[in-house]
Amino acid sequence: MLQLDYRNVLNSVIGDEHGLELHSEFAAYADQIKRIIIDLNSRKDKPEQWLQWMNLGYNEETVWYVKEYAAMVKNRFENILVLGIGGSALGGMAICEALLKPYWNMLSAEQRNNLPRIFFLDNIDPDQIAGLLDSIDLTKTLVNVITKSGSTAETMSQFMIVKDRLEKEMGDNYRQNIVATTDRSTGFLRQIAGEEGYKTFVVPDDVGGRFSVFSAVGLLPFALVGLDVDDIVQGVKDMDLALKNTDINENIAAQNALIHYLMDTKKGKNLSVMMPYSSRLKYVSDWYVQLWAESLGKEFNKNGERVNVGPTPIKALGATDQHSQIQLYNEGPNDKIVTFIRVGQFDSTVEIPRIFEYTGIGYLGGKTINDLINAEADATKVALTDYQRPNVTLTLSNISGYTLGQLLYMLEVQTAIAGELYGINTFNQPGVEQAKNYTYALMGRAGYEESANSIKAKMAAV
């Protein structure tokens, strides 16, 4: 199972000013944590609680449908193009980057076992969109458009562009190149899919985008590129079973949630750095940033009191960011807690040849890159601790569908528990919705005329 090492947040290691006496803290919060875990699990089947993501590991029907569809379209497409933003893309990007062979899209069809390349169009930069669409053959591309509401301006504008090009190139046959993942019964994309006859998959009710990676939002792209969705889901289920344990001494999600909460509220560490020591896990940090920021950054608590809470997540990558951020982490403000992600066993071992032995770099010869990246991680952890900077380490035995399922689900549960500790609604996002509504107004969506006039007046006054 996924391992959590929290020794470097202890006051016995980094001192009383910046460290925690976790034995007493765990005891003090034991009953509250128990109530939170019981409450989350008791509410997960109730409507409008936004906790259905806790059931996704057990949705065998969805797993069966995505595997069946992937088998039906196997060898028909050279490319998968995922249109989505935020939670509709970040989880898929994280797991595909971790589990597919490195540089997947650059490999030959033979090297990919004739499985398709996959592209995530997760922004609306015009140069990126034009460049990608000019680089792939859309007639040989399966387009998966993902938006639960069907009104996400970024995703639907992308879709309108791609659909127009497909129709011009393929005529009425373009429909076979589109699959939509959206709400079960409502929304513009559901309406369009019904009228046009697209194959569809469902974003379940009461599952927010940032918690949707183990629904068809993520599982469909994974199946299409040949990833073992059963292995991923098994990791989710096994971690879910472990995290039902109400004893904080045995529940790593509860432990890490409480550690981050106390570091923020008691020690002033309101920045949360996610730093995997594996390039394959790079996008896990991007996914975590959305999960942590949108879930915990809230103006009001559940009682309607203004609290303006939320630790700010920061993404980093070891060893790359030892050369860009660690100077600040060690000697700048002591306002951060760093989470390292370590890999016990890499898939490859790369030896460093015994050359240049007459120079000062000769000591590297005969060792491996594996030795080096592990030494870099150990050295960074110890250096941070020397500077009394709190850090925790999550260790995966290896990188597989099973361990990725465990990791991401644990971080989801950790986030839910942290939200309860802060006393906020973890699952809404009013700050995001306001900006979305302003965008609708500025782009001329019907019903937003008054808002558009107000925004334009504000912009003119600046």
Ligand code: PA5
Contents of the next structure:
Amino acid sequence: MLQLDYRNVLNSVIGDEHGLELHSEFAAYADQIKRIIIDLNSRKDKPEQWLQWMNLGYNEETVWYVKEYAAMVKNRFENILVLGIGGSALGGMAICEALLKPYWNMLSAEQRNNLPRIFFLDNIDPDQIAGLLDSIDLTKTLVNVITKSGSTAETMSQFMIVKDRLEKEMGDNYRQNIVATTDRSTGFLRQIAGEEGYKTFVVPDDVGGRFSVFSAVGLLPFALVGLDVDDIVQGVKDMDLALKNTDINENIAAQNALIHYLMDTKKGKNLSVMMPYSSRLKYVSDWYVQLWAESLGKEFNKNGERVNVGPTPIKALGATDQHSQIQLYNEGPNDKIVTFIRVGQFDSTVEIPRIFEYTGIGYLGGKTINDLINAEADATKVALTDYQRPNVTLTLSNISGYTLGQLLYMLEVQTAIAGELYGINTFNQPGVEQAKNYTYALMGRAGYEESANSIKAKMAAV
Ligand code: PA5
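And the form predicted in complex with this ligand, for comparison with the form predicted alone?
Expanding to the full complex; the earlier chain stays at the top.
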């Protein structure tokens, strides 16, 4: 199982000013944590609670459908193109980057076992879109458009561009190159898919975008590129069982949620850095940043009182960011808690040859890159601790579907528990909706005229 090491947040290690007396904190919060875990598990099947993501590990039907569809289209496409943004893209990117062979899209078809390349278009940069469309043959591409609401301007614009091109290039056959993942019954994409006859998958009710990676939102792209979805889902399920434990001493999601909450509210550490020591886990940080930020950054608590809470998540990558951010983390304001992610066993071992004798670099020869990245991770951890900077470490035995399923699901539960500790609604995103609405207004969507006038007046005043 995934391991959490929280030794370096203890006051006995980093001192009373910055550290926590966790033994007594765990005891003080034991009942509240127990109530939170029982409450989340008892509400998860009820409508409007937005907790259906806790059931995704048990959704055998979806697993079956995505595998069946992937088998059906096998060998038909050279590329998968995922259109989506935010929660509709980040989980897919995180897991594909972690589990596919590095530089997957650069490998030959033979090296990929004839499985398709995969591209995520998660932005609306004109140069990027034009560049991508110049680079791939759309007629040999399966386009998976993903949007729960079916109206997000970025995703629907991408889709309109790609659909138009496909139709021009393929005539009526273009429909075979589109699969839509969206709400079961509502939204424009659902309507269009029905009218046009696209194959569709469902974003389940009461599952928000940032908690949707283990629904068809993530599982379909994973199956299409040959990832073992059963292994991923097994990891989710086993972690879910482990996290049903209501004893804080046995529940790592509860422990890490409480540690982060106390660090923010008692010790002023309101910046939360996620730093994996593995390039394959780089996008796990992007996914985590969205999960933590959108879930916990809230203006009001559940009683409607203005609280403006939320720790700010930051992504970092070891060892790369030792040469950019660590100076600040060691010596700058002591306002952060760092979460390291470590990998017990890398898939590859790369030796550093003994080709230079110079004293300053000769010592590297004969070691492995694995030794080096692990030494750097240890060094950063010890240095931060010396500077009395709190840090925790999550360790995966290796990088696999099973361990990734565990890691991402654990972070989802950690976020849900943290939200309860802050007393806020973890599952809404009024700040995101407001930005979406302003965009609709500025782009001339009917019904948003008043808002458009008010925004234009504000812009003119600036
Ligand atoms: O987590 C969320 O709810 C958001 O980030 C959404 O995923 C994002 O805004 C995209 O929304 P949609 O899937 O409706 O296009």
